[in-house]
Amino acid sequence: MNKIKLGIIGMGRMGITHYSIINSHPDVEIVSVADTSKMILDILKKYVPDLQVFKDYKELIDASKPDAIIVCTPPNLHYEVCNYACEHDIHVFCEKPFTANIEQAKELKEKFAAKSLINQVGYVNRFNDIFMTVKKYINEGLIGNIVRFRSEMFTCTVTKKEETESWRSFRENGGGAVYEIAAHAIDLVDYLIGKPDKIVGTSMNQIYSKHVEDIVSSTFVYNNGTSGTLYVNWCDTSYRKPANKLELFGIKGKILADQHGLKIFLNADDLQTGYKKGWNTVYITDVFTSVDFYVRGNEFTRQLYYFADSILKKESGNKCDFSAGYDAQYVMNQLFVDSESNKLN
């Protein structure tokens, strides 16, 4: 394959963002988009006359016959879109969360693996320069075996009582703080430490939402003795932009990180990295690698280029495939189960 024919399904905020990024890839041609908004489709028809536009994802796949698609629909629609794409041997990049149903996530993971189709979930933290650096340091044993950790995420997404309802108002559709933001904090734990063996003490609170959780906290336990906490809040007006925060405590030191920088405390000098005993500060400008096109952050470009380059066989394997998406989905499902169990007790 010399050039990828690509379709994008769902042209909301993330669909438009992904369109602008992947359109810069020299080996990708966006041939079609699908959305239910007539206004969006009319604008695209006017300003991108060669682009095929559709109201239905099946029409897009059947008529434009793309090699790959990017799925940016509400989460409850991910399964049917991805499944139809798999039946037509199409590679898929699916926005997070992977699905809103654990059994559907398992089925898609297995189907795409059986067909050897490239598949990826949009957990963008795995492509962030800081978190990739943290992963490297963990693998190199910079702070030794991790004993405790804390993964947090804060946004000011919901700041007043709901007046109207949308798909985000119901968990079955993929709404709520767990699917919307905790998914990132959970996948970050899966990526850096691994999927927990047990989840306990889960608590969910409603502040402004009627049907879904606004705040969630929980404890993750591992058979090797590691444990950590998850805390997310999408009603925190002290944050202007979404913030992922991570604290890792090991036997040789600790790491504090967010998507912009990290601080490392070491009990002794580290000759390999050159970091000294005590506190060391690393900014993203110290470790970042540039990308060809910048929107929102290097990681957003890097993840889509990785997807395209995996199809073109310029990259090997998938850094965040549907198997990783399933793992995050499994943890989210366990949070809901544990939270309900705690209510009964």
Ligand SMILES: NC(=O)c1ccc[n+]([C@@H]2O[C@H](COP(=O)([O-])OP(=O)(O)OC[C@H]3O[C@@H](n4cnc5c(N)ncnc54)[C@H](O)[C@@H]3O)[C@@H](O)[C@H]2O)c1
The other form holds:
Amino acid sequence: MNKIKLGIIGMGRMGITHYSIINSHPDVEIVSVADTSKMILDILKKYVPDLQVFKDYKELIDASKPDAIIVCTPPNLHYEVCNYACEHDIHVFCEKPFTANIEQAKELKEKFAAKSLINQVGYVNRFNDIFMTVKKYINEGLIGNIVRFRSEMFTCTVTKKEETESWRSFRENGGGAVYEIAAHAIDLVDYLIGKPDKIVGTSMNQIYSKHVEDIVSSTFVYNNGTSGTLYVNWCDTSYRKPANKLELFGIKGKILADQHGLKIFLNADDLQTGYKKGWNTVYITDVFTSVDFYVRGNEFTRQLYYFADSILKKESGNKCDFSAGYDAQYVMNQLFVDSESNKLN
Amino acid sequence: MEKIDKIIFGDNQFFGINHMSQEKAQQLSEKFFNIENIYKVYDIAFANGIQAVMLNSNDRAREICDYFRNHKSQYGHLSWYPSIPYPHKYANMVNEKGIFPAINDVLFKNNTALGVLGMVAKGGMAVLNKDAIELMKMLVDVEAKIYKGLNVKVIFLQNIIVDLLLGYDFKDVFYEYCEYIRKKYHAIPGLITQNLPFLKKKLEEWQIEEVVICSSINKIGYLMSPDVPTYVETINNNHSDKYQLMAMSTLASGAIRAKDAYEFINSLNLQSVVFGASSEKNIQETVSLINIK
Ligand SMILES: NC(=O)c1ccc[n+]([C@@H]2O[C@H](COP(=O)([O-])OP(=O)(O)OC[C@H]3O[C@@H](n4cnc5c(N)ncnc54)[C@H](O)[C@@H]3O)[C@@H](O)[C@H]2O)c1
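Go ahead and give the structure of the form predicted in complex with this ligand, now that the form predicted alone is out.
Now the full complex is given, and it begins with the chain already shown.
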């Protein structure tokens, strides 16, 4: 294969970042972008004369014939864009949340698997140096079987009543703290512990949003006796940047982790890792590996390079595929169902 | 190109930024909530011979700049190295409204402190022409206002913007930024990056010279893309009359002991180091360890 011909659909915040990152990949050529906003298309056209720009994603696919696309539209459009790409045998990287509807997630997962096209969802924490390290330690049995966990995420995304409404203001468009933020905290659980067998005790609060939830908490239960809690708040102004926080309690010790580092408590010395009985601190500077081009954190580069390298068959492509996208979608759907049934009136 | 200061005092320590530990960052941000405590640390730095300050245009920059402007007789000799913009200031607006409405608000709504009339006339044009370079100049003006009247030597563009634009290969935007800073502000254009070798290669290709490049430089390669050997080669083959190189994150958020960190820094062909510290002991120690040519 020559260079991968790539198109980007949805040039908002994420599309703009992804363009910059993937444009640095030596085997990728960005041939086209699509967005319904003329403003961004005009600017790009002006400074990148060779780029083909489209208002309609179908035209992008029909006319520029990309090998692969990156989908960064609002979530309610992910399904139709991915579906159209699948019909045209195009590899897809789709931003999270995978869809805004569980049936659509299932259908896409099955269709892409049947065609053996590379498919990836933007759960970027799977490419984060710290969380990759946590995964490795869990697999090696450092803290033994995990009995109990907490997965939390805090951001200051919504800090006052919104003056204008956008796709973020409506659940059916993929807005709300669950789709926007909790998605990441849920995917971390899926990635590190597995998909829960039952979801109970879900509750949601509104602070500033009119139509969607601002806070969510829930309990995840597993057939093997493990359980854990989820707590996510996107109105927390005490956090300058989005923060994931994890606590994993196992029979041999526990791990506390966030994007910056991890603390490990062990009941006994561990020969393989060299960690001692008691507290051990691991900083990001102890475990990071560099990426070739940095825009917004190593994980963002790593996830897109992984997508391109999977198309080039240098990677397996299954680290965060549409079935992972479906799993998170399933949990989010359960959260909505469960919280409805827990309402008092 | 005018020589930049060898040692520059940074500001991350004041604003709850610590890449290593949120807890540490929290403690510091509590301590420096009272702005007097910030001025005290500056005075310690100045007493130890530092005469240059790098300041990010965050929420408190305006107040800090006012203070130094109002005490000109005492601080008039200092050189300033502002870096713009402060991304988090815009992040929420962009979240809520999208990119272009947010830019619009910054330029036309939240402009109590700006020269409104000229700006609106210019802005109306820029938006009509969808001219990214005009927009860029206006955003620079909004941010640069904070530092007006101070002795500004370099105006840096933050890495989050530089590296994003670098990925797009936007030569014109880099060129115009540098020219604008030189002509309008009579300062040296500065670019902060986490991709020093790539940026420098591009600047050479584009024939953009006489620029200060600031980048994380530490021996473990933290926040250095692609890797340490490529950095070392780039730095040691550099001609400082074309590009003056400034090191930041020299301790890699505390992962490296100061002595080892500066042994590495001093072995490189660097023109400047920016560091932040909040205790007299650390400031003294760092100043005594920095020994670049
Ligand atoms: N992984 C992460 O950390 C992360 C962070 C932010 C957003 N996201 C996800 O990325 C996606 C986009 O979010 P965003 O913040 O960039 O939103 P955004 O609103 O900034 O951008 C969406 C873009 O899609 C365009 N668009 C709308 N309809 C379109 C259509 N029919 N065809 C083509 N383009 C169309 C809009 O004009 C806009 O430019 C969402 O799924 C979001 O959840 C992921």
